[in-house]
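Given as structure tokens, the chain that follows is alone and in the form predicted on its own.
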Amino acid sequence: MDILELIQSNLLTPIVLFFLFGIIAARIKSDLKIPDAISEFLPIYLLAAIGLHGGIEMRNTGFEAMFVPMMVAIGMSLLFTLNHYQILRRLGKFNLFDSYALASTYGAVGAVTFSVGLSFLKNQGVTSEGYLAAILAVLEPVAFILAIFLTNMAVSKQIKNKKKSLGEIDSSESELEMGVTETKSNLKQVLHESITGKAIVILLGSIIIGYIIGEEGFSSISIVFDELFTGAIVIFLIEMGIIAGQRLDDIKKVGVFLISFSIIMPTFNGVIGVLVATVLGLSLGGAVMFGLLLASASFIAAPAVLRHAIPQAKPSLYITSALGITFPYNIIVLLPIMFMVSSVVHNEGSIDLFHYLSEGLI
């Protein structure tokens, strides 16, 4: 099966259809809406069947058996956001406050894809590592942390330099100061909120109460947490599709470059993220959820963080650049591309890698 065949395979699944189903019902100005009480149970749901999954694999594999693969994605995921930074910075011409959010949004992961991921495998009737699921706990305030000390470090700069250039303080100083005021919530603040958050807190809490029960506990209710787990998914991207359907028209508001880097940095992310996992002895899907964790975009933690953290960011750019392109890119086009290429250099004895690449099939 070519990368083209798999990407229209993916696109006939029931997760993708229900996501594109709710665009099309925003779109219509469809009534449509997952009552509120069903929106909150769902993420909290999912995480904690993620997060059991998880907890279980830890107690097969053991904690050394992830301690490299977690090291190397917070190395990368930082790594990733200066990178983000400086593109968006120098390339597109960002504000400061702009560019942090936005390379913070896209070096955080998002618990979200993770799980369409996860069904996109069981799909293709293949398994990943579950010890994952912490990888991605870890992750989430790692990239915020890193944008929100940086920014107040690049402010209190611009401020300093002004007062050495001018010996005093004039009107642009002082918004500067005020900016600085605003954007410096302490990192204690930062960090207490990103781990606090109710995401972090349920996942972390499934981890670890998975690697209490492990597989024997975890039978009596793996009707719960491992037969309705798609069917979940499904549900909650109806209510993704409807947003995202309803952010449609702000697309063409966010310019052509942010649209080119919303789609063409999580490739990037993702396909050096497959290659790594592969070099560090992860399987073929272990491989291309690693690769999913670089190649997300945190559509629900970055506005929470963010609003708080750097006020001064739009987060029209943010929420839509995540959430109206990275989010549907990822779940119909780069997993099954991530998929692919994992394969080619899982089975690299059958299958030439350089072949593909010049064929632009990756």
Contents of the next structure:
Amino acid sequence: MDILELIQSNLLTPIVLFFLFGIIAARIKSDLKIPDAISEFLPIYLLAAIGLHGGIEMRNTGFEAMFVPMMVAIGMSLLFTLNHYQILRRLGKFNLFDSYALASTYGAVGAVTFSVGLSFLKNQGVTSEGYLAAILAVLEPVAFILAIFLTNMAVSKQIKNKKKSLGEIDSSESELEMGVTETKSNLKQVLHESITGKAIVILLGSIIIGYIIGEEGFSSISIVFDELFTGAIVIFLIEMGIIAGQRLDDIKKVGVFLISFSIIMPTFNGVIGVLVATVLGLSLGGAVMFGLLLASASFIAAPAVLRHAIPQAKPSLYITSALGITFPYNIIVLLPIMFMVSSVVHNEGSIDLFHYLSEGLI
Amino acid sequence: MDILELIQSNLLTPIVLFFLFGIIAARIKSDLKIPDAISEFLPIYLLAAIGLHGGIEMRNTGFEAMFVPMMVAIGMSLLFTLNHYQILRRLGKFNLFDSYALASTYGAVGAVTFSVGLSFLKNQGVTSEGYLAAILAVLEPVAFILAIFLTNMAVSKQIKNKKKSLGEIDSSESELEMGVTETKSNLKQVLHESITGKAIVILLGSIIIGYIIGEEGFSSISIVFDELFTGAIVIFLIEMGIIAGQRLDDIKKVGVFLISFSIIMPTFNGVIGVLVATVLGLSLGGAVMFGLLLASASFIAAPAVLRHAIPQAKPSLYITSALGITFPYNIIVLLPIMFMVSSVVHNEGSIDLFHYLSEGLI
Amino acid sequence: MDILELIQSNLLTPIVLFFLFGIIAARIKSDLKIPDAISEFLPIYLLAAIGLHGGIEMRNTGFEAMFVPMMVAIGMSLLFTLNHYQILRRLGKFNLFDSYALASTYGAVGAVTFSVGLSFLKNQGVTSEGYLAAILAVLEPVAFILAIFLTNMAVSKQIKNKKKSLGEIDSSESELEMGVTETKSNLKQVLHESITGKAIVILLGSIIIGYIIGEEGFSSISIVFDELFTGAIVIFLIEMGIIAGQRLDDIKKVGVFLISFSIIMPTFNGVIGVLVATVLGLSLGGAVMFGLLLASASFIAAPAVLRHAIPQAKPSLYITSALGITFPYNIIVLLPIMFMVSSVVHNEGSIDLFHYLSEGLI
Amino acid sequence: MKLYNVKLLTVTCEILAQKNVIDILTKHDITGYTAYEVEGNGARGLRGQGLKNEKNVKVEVIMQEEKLQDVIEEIARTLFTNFAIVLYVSDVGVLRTEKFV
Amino acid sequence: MKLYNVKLLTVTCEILAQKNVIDILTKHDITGYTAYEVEGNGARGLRGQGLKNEKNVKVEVIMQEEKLQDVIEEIARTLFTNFAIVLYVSDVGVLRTEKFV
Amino acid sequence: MKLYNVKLLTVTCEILAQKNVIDILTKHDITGYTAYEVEGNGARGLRGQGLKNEKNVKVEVIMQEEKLQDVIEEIARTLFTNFAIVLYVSDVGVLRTEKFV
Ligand SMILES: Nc1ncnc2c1ncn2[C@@H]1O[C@H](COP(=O)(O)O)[C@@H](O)[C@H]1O
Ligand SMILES: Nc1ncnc2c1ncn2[C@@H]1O[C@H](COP(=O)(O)O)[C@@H](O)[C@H]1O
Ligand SMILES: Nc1ncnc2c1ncn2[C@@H]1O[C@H](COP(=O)(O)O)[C@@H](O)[C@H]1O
Ligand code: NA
Ligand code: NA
Ligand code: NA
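Just the form predicted on its own so far, so send over the form predicted together with another copy of the chain.
Full assembly next; the chain just shown is listed first.
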């Protein structure tokens, strides 16, 4: 199966089709809507299912194997966030706030994307390392914390410079100090919010519970947390499609640069991720999920964190690009591409890789 | 099994029992209630399940077989709507607006009734043609569009007559023209609303997706969209029972004529439907579902369309009769009757039909 | 397996772990929350499932066996409520209103606790008598009705005494009569509310429906109302854990006396319940469930009834102790204890009981 | 179009007191009202998280000034002691006074 | 900070009339509004139980006094006869009048 | 019963700014408030469809006139630039002024 065939066959799965259906429903201005309570519950359910599954796997395989990939993932997430910032600020000419907000949105991970990835692999009959769920949990706040830290540093610096250039005026000084203090408490608050955010809490909790109960304890709830999984994603993706569809008009406003960024950057991050994971010894499926973690952008957690941490950044930019462009691209196009790349590097060794890649991709 | 036995055995299924239970809960003024989010989600789910199922069937059987039954169904729906109007306006002495609103409520179809019908057949171990889901989708707006068109024609005519009898007064003229223009935009808006209404959109979308994915693609979500189906109807019918029960007091207000209409008309339409479908070559189960389409009245879509299209009509009339009388009658009594009729005409040919029918019915 | 092992193994089931997880999520001030619509729907679902299951069982076994245990349960519930009152009023020095409210909260039953109990037994591979669901339904209002009756008697008496001591002042007299009349209508209203309360209505309705449809009729909905049961409890217990966790701070306010009461009283009631049930001939599992009924406190129905019936009582007392202390204690510690006790008395007769108990408990 | 002065009474209270409030209105022959669930904080602590019964509700009633005093007096007398409740009154203009008795 | 006097128009109506109300606002170049679902009782009976379409909605609009008359006149003329609807106007103070046309 | 004049401050803002608003209230020793989710339209576009974080919330606070100026000043200064937010003030009468500091 070549890459176009794989994309095509992925396109014709219920998950992708119902997502596209949601987009169309929104475009023809249908009043179709999954009620809020359901669409707020589904991510919690999906994360619990992912976590339980990951925890059970880790009980079987131990978690020593996890540390190197996790450290590498954290490192790459930080590196990529910095890289995004440079590109957005220098090439994209975005202001400091938007640049950091976007950089961390793409440095962070998307739990829904991860769910779709797991379903995709299941469909391909391929498994992945259970500890990737733990990496998902740990990776969630990393990029945000970096971006918030750097934003606050930059703001402090700006303020100090302003202060110098204005001379030392008393009233202004107290204001400045207040600003810096606010900034600090800001970071502290965001740290707390990130770590106690519902996504991380349910994910980590479920991993631990999965680890404790194992296959046997899971059996009584496996129908809910395993067998209903794909159907639940389908229902959630109808709503995600509707929301993405409602945002399509805004895409024009984000500009050509950000549109390109939202497609090229995940591709780059994702393929690098697959290759690095392969080198680290992850399985075919594991490398795909590792790549997907790095390729995905956050669109549920991001606004919750960034509106408080960098309120000056425009949410219309980071939500629209992450949900309206990158998410569809990732689940429809990039996932099969990364699967292809991973298949190649897992079967044939890394020698022929770039040769093969260029054939497969173009 | 004779017809009374069949009605009795249908009465003792979970679906019907929980519906009756809902009615009783409402009558004793219990605070039992299925939360809104759940009862708004369930029809979407049911329609998705119906659509997927229909689409998969059509993939197996092709959709050429669909066109004649669909055209006949549309024709009958239009004819029946006109017939309802004459009966309601002439015999029932309802005003123009209520007559058209009621006529189209009974000309339209009920998706919930359709779901219950599918479950009823499953229970009887009988299948039906998959394309009936497509007919359900197409039939949804037909009766409304006709009724709205005719209402607007009638209103225009009334206005013109008034205008003539009053002579040409300037100020009145502009008002009249405004009226007509409003009417036109009204129809256009209703057309759009009908076609983009959530019921049709999810139903058509799911049919297409079912057609694309087929049995194989469906397998990963069949537990959600097939195995949970009957349980989901049960939960939804608790709420429908509660709402019907709350409306029982209003039944006195709708009057004896409308009560009789709400029972006799569906019976007539439904039995004719079964016979016509049998002539068209539909299976035993298919003929029942075809009859059910014509027998059913709309109580979820109707208010959404009619409040905008014919705001002068009293919703208490059409909702109460459709949900409070016709729906219970259809799922408890008429469904077994139509099943009996269909069994007879499918087994014994149409020669003995009326003889047998009169025996079975009385 | 000794009692500590059993507690430990119970501690490591998904239900208990997710409950503890919810508590932790609340303590670290996570924004995790199961949407209201879901957490309002789940008790309805659980009660429907319990009822159906009980009704089906009763169809198999007949319901003659039910009457003696039911009468005994009612008697014990009334006796225990009176006992609670004496302890709370005399030893605890609570005021009349709080004493009656708390007494009936602990005299009443908890449907969620019952659900967890059923799952616990399933996990242990033990069954219980189906008619216990009917006892659950009947027991719901009993303690409330008694407490309300006694409260109103007490209030009337107080008023009469006051009246006597003040002499017969006209204006005061009419006020008094009004008071008594209000009290009566109060009791009438509460009786109606108790019996038409959603918990009882859905439970009784489902028992009857289960009885009517039997195993065969149930098969089409067993996936929803049986196989999803444990998973649904898990989801519900996340939310219960969150709410219990939010109330942990209030526990300090309820005082040492009430904390001890919330642990000792259920233990006493529950163990007595197991022993009495065993004497009455209930099975191992049935005796545990019987004990659990008497041990459990009501935290969903109680506020709804008591706020109207005894508005002077502080809900912070009875909700906090029932949900924050007794519920966790019951499902984590007391359930295994009662199971142990029931195992002992069912296997070894009652001779060695106290010897064995003291070994097992200490 | 002329706007007539009437009173808008707003009662924010725990959800289990809604029935009591509406019963008082009914007793004074007032049938029209609007209600919706809210959350809030007050003397009786944070309300609105957790169990449905622990939420608040707002009940809004447009009424003629004459009835106002009796209604708020009865609400204050019967509900202020035992329930989480807040009540306020504002002036509003309506088109059809006949709708609001 | 100075508070400027503007009008707050509140329309409580059946949910299916919400679109009509907002269309009227749009026609008068008013785009800002706030809306939420409510339940209630009135001349057209209890609303808010049961089917979504049978619920009520409140639409609140802060606007300059100039536009008020035209808007309420049009709402009254086109919606009062056929829909469950109640409308009232109150005085409020805002900081930024430029936000409310 | 005598009604005492106090102020009702209403803040309609994006849900993620709710915490900021309540923090400002707390800073001014105001603990009582009522809040509920709404949807709406304004300068920052349609809000209330889609993701929970993209909804609005209304926060209503009854308070004494003295504190009003400081509170709205701080809300205006810290939140007006970056958040979807609207604020208005009205006059209401309450029975128990001691409840509203
Ligand atoms: N100052 C206030 N402003 C607005 N709403 C309030 C205020 N104080 C209390 N409330 C509301 O009234 C409810 C009951 O108040 P309380 O009886 O003081 O607990 C609270 O839960 C809030 O929803
Ligand atoms: N007196 C009133 N006070 C507050 N809201 C009212 C009042 N009368 C009616 N309403 C609201 O307006 C809706 C429509 O009223 P109506 O057209 O009278 O049925 C009702 O369902 C209530 O939500
Ligand atoms: N004129 C208005 N009347 C009522 N509510 C408004 C108005 N303008 C804005 N809002 C509400 O305030 C929110 C924020 O407004 P904005 O900052 O203008 O986007 C909107 O989403 C509406 O809910
Ligand atoms: Na990423
Ligand atoms: Na029909
Ligand atoms: Na008990």
